[in-house]
Structures are given as C-alpha cells and as structure tokens.
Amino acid sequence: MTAAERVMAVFTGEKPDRPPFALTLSLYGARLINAPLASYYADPALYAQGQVRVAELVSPDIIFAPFALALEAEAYGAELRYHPDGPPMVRRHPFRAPRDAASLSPPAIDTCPGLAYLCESVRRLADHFCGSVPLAGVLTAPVDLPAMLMGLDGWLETLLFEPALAETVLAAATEHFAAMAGALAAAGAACIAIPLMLANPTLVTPEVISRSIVPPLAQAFARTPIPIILHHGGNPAMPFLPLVKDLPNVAGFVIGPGDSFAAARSIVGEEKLILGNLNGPVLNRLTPEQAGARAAAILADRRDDPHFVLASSSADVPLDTPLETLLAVRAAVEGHGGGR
C-alpha cells in the first residue's frame, strides 16, 4: 500500500497493511536539510525540500504543510518573532484595541508573502508526491485568528461583551479561512488540520463555546472543500470534544498525550478518525527504546480500532530529537503490520 492508500483505508474502515502513522515533522525538515528557520519559513522550495527529506528518512503516512500559524496574522500586519528552534510567533498584534479590528478584511492571498508561502509549499509537495502521500494543510481556526490580531484578552472581551463587533470580526475571519482552505485544497492538500485554542472550557464556559464559538466554526467548516482534522491545540481534548464532534466536514480528531482513546471514541462515535497520542514535544527526551515502546503500547491499545492513526500530539517534534527516536516509532508501526 502507498501512504495514501493506507490512510484512505482507515478513513473508510477497511484494513490497511499496517497502521498508518503521522509525526508533526514540519519543523524537523529544517534540521534534515540544515536550513536556517527564517529562510525555511519563507521559501517554499526550502520547505518542500525539508519535507521530501522527512519522507525519505522517516516515511510518515501524512506530510504536513508549514505549522506556522503566525504567518496568517502577519498578513494583517502582525510583527513576528523568529526563534532559533521553533516556528515564527506573533511578537506584536496588529490591532492595539478591539475596535481597531472593525474594518478587518481578508488580504489577497497572492500578494501576501506569508500566505502565498503556505500555499506554494503545498503545491510543491503535491508536485513531488503526486498523490502517493496525503498532504495536510494547517490553518488557524476562524475563532482563534482574532486572538492573534488583538490579543487573547481583547478578543475574549469582544466576544463576550461586544457581540456586534465580534460578529464583524468573525465574518472577516471566516472569509479568510474559507479562502485559505480553498487555496490549500487547490494546491493539493488532502485535508486541513486545525488546532482549536479558544474552544477550551478552561478559558470559557461550555455555554459560551456552544453559543459563540461553535456556530461560526460550523459556518466556516461548511465551506471547506476538503476534510478537516481538529487538533487538541495543546489542551485536553475530552472537555471540548462533545461540543465540536458534530461540526460539518470534520473527519477526525487529534487528541492530547494525556487523553484516553477509549473515552474519545465513546464521545465522537465509531466512524470518525482519532489520531495521537505520542507526546511530540517530548520525543527528544526519550531514548529510541522508550519511544518505540510507547508507540507499541498505543498500537496495542488501538489494535481493534479501524479508524485510528498513530500520531504525535501537541506541537512540532523538536529539532534536537534524534532521528533514531523517530525511526523507532516507525519500526513499532511496521511491527504491527497485519496485526489488526
């Protein structure tokens, strides 16, 4: 089976030759080609080169587009900060006060270097892999983009106490999301991975999520031409899964390293994909033996789950993770061939 056939098999509930696996190695590609991160996150050719190297050495069944959400905020004027060991982050929000976002309008993708980079990276990967490996685009949820533009406090204040302004901002964020999802699909993405940050009961109540966050997500997701995978965004997934499990076009969920697969399955039902829960950001602290054992334990637990993908949860796999550790995860997966 090709990677695409393997992923499609678990998508439809058929039996693959072995369980598929996906590690968030968007950052790690820079290490494999020794590229400076400032260049890697600006040059689509470099990014594609890094991911081709990821495929050659690790052979994951899903390749990720740049996990660089801050580039979407940059398109609206955010100032970014580049780290020596991570993707760019927002240093300064473009709007000092929520009211400044009243005139928010989506920028043209082709004329914004960061947005064009995100799409062109996918197109180059699609040209290389020719459908043999599924490509996952990565986008900011439309309910989370305003937090990167005005700060989390400003956005929460707007969402809770200025409904008219919040509606205006969400309408623009939805247009941005729909345009980017369409552009990534046209470039060759097979699905869109979306970390959910604000749909978090530790930040807002379930009532606020149901009233003010789920409806705009539903409107945006209904306009997506390809399936969506919701990512736990660094938060425990169990509290919000019941609230978002029925959103349109959502095909699966990435749960956190501390979440229970069995509990997640009981919430989302038998047909949706569940991905995770290797703790990606701490893989650099594990020996290859420990990583392989952890992967094997997860695989054994999900042996009878036809809609499961072993994946790294949380953020990118760190740059200093030994390649041998990643290969140990792959070996564990390959050791489960035909095991279902």
Contents of the next structure:
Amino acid sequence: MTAAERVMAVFTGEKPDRPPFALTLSLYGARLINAPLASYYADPALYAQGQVRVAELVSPDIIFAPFALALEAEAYGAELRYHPDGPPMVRRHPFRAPRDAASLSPPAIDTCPGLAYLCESVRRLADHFCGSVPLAGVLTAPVDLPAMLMGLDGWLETLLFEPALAETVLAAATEHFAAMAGALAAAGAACIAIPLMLANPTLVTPEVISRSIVPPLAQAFARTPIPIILHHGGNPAMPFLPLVKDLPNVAGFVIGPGDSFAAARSIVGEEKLILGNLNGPVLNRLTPEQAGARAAAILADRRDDPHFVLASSSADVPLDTPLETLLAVRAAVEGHGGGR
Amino acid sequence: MTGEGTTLQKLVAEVLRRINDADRDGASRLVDQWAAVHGYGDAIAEILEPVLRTVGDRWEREAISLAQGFVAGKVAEDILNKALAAAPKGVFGEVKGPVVIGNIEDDYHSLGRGMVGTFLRAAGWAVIDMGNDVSPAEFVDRAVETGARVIGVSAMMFVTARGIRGVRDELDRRGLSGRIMLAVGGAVFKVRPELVAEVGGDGTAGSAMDAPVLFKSLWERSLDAGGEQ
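So the form predicted on its own is up there; where is the form predicted in complex with its partner chain?
The complete assembly is shown below, putting the previous chain first.
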C-alpha cells in the first residue's frame, strides 16, 4: 500500500497493511538538509527538499506543510522573530489595541511572501509526491488568528467585552481562512490541520465558545474544500471535543499526550479519525527504545480502532531528536503490520 | 453569623458568579455599591480579596478557565483604579515593594505578566512593569535603581525561558543574588518545573493569583539575607 492508500483505508474504515503513522517533522526537514531556519521558512524549494528527505529517511504516511503560523500574522504586518531551533514566532503584533483591528481585511495571498510560501511549498510537494503521500496543510484557526494580531490579552478583552468588534474581526479572519484553505487545496493539500486554541474551555468559558467561537468556525469550515483535522493545540483535547466534534468538514482529531483515546472515541463517535498521542516536543529526550516502546503501547491500545493514526501530539518534533528515535517509532508501526 | 456577614458572603458569591459569566461590569458594579456605603478600603478587604482568593483556589484546581481568571484580574484592576482615584494618599496603608516584572528578551506573551501585575497591585505591591522583551541587564539596572528586592521574569516558551538564566548570571556578576530575588513564571514552567532551577529562579507560582504569596516570601528571604542595596 502507498501512504495515501493506507491513510485512505483508515479514513474509510478499511483494513490497511499496517497502521499509518504521522510525525510532525516540518521543522525537522531543515535539520535533514542542513538548512538555516530563516531560509527554510522563506524558500518553498528548500522546504520541499527538507520534506522529501523526511520521506526518504522516516517514511511517515502524512507529510506536513510548513508549521509556521506566524507567517499568517506577518501578512497583516506582524514582525517575526526567527529562533535558531524553532519556527518563526510573532515578535510584535501588528495592532497595538483591539480597536485597530476594526478595519481588518484579508490581504491577497499572492502579494504576501509568507502566504505565497505556504501555498507554494505544498504545490512543490504535490508535484514531487504525485498523490502517493497525503499532504497536510497547516492553518491558524480563524478564532485564533486575532490573538496573533493583537495579543492574547487584547483578543480576550475583545471577545469578552466587545462582542460587536469581535464579530467584525472574526468575519475578516474567516475570509482569510477560507481563502487560504482554498489555495492550499488548489496547491495539492489533501487535508488541513488546525491547532485549535480558543475553542477550549480551559481557556474560554463554554458559553463564550458556544456563542462566539463555534458559529464562526462552522461558517469557515463549511467553506473548506478538503477535510479538516483539528489539533488539540497543546491543551487537553477532552474539554473541547464535545464542543467541536460536529463542525462541518471535520474528519478527525489530534489528541494530546495526556488524553485518553478511549475517552476521545466515546465523545467523537466511531467514524472520525483520531490521531496522536506520542508527545512530539519531548521525543528528543527519549531513547530509541523508549520511543519504540511508547509507540508500541499506543498501537496495542488502539489495535481494534479502524480509524486511528499513530501521530505526534503537541508541537513540532525538536531539531535535536536523534533520527534513530524516529526510526524506532516507524519500526514499532511496521511491527504491527497486519496486526489488526 | 451576623446579618452583615451573611450579606457579605452572598455578595462575594454573586461577584464570583458574575466573574464566571465574564460579566466584568456587573461584578465591578456590585463592589462599587458596597464601596459607596463602606468605602473602597473595606470593599477591597471584605469583597475583592476573598473573591480573588477563591478564584486562585479554583485556578489551582483547574476549575476555571483562563478567561475567567482574566476577567477577575480586570475586575480587580477596575476596583483598584477607582479606589486609588477616590482615596486620599496613604489610605490603603503602606505600599509594599517596589517589585520589578517583565517578559524576558524575545518573549512577547504579555497576558500572564499583565495578570501577575494586577494581582500584585491588588495585594498592595508597587509594581514596575517593564513590558516585553527586557534584557537581563535592564531588569537588574531597574531593580537596583528603585530598590526592588524581587524581580519577576516571565516567559511562555522554552526557547525564550532559557534566556532568564541571563538575569541570574547578571545578579551573580554584580554580587546581588540573595539580596535581589528572582521569581520566574509562565506557561512553560508549569509543563517543565525543573526549568525553575535550570534558569536559576528563586521561586515560581502556579498562577498569577499566587504571585503575591510568592513575592512576599521572596521579599522576606531578601530581608533575612540582610544587606543593603
């Protein structure tokens, strides 16, 4: 089976030759081709080269587009900071006060180097893999983009105390999301992974989520031409799954390293994909044996789940993770061939 | 239980309910109404403090959301501002501090730091908030200049948290460790508690609501260590 066939099998509930696995190795590609991160996150050819190397060496069943959400904020004037061992982050928000965002309007993708880079990276990967490996685009949720534009405190203040302004900002963020999702799909993405932050009751009350978060998400997701995978965004997934499980076009959920697959399955039902829960950012601290054992334990737990993908949870796998550790995860998956 | 005690308990419960509902104006209004009769000093001691204690307890038990903690901070800020504007100087007793807070170099996640500042002020501390992206030397310069015995440094991500080590090094280099205490905090310290020691922190707090207790203990440790600045 190709990776695409394997992923499609768990999507439809067919039996694959072995469980598919996906590690968030968007950052890691830079290490494999020894590329400076500032270039890697600006040059689509370099990014594609890094991911091709990821495929050659690790062979995950899903390849990720750049996990560089700050590039979306840059399109609105955010100043970015490039770290030596991580993706770019927002250094200065483009809006000093929430009211400044009242006239927010989505920029044209082609005129913004960061947005064009995200799309072109996917296009180059699609050209290379020709459908053999599914490509996951990565986008900021429309309800989270404003936090990158005015700071989390500014966005919370808007969301909680200025509902009319929040609605205006969300309408613009929804347009941005729909345009980007369409562009990534046109470039060849098979799905879009979205870390979801403010839909989580650990951050915002369920009432605010139901009133102000879920409706714009429903509008945005309904306009997405490809399936969506919702990611726990670093917070526990259990509190937010009941609130977002029925959003349109959502095909699956990445749960956190501390979450329970069984609990997640009982919430989202039998048909949706569930992905996770290797703790991606700490893989660098595990020996290959520990990583392999952890993967094997998850696979054993999910043996009877036809809609499961072993994946890394949380953020990108760190740059200093030994390749052997990643290969141990792959070996654990390959050891489960035909095990279902 | 006196009649006034029962009324106060009900009032505290109602303020908490409104904070839970993100009803900032409604919560502030209730405190204002009490203050109109009893004064803001009384309102802060009898209503705001127990409210914030309960919010802190709930936070510790992960029984409230970040947004509810944020609303509590905003209500506290509203009440303090009105109290300060209404009262003659010194009416709230001796001001503690000053203490210096800020986000370390390259860190721009100001939400937690802002809440720490609010809860410190609510507890009577004079707070010098240096904002985001503050270098170790700037932190120490400001503490020396103002006589602060505690510096509180915040970082959200691992990559920026490591920069806090520079504040410890700067304190060591100038012979100020022990006299100026280093409080560290931010989301990453909850996930990786061992980081407190790695960056040379003298202490941390589980939430912004716990910051006043931490700063008080660090201030006392500084005094115990003796030495003038």
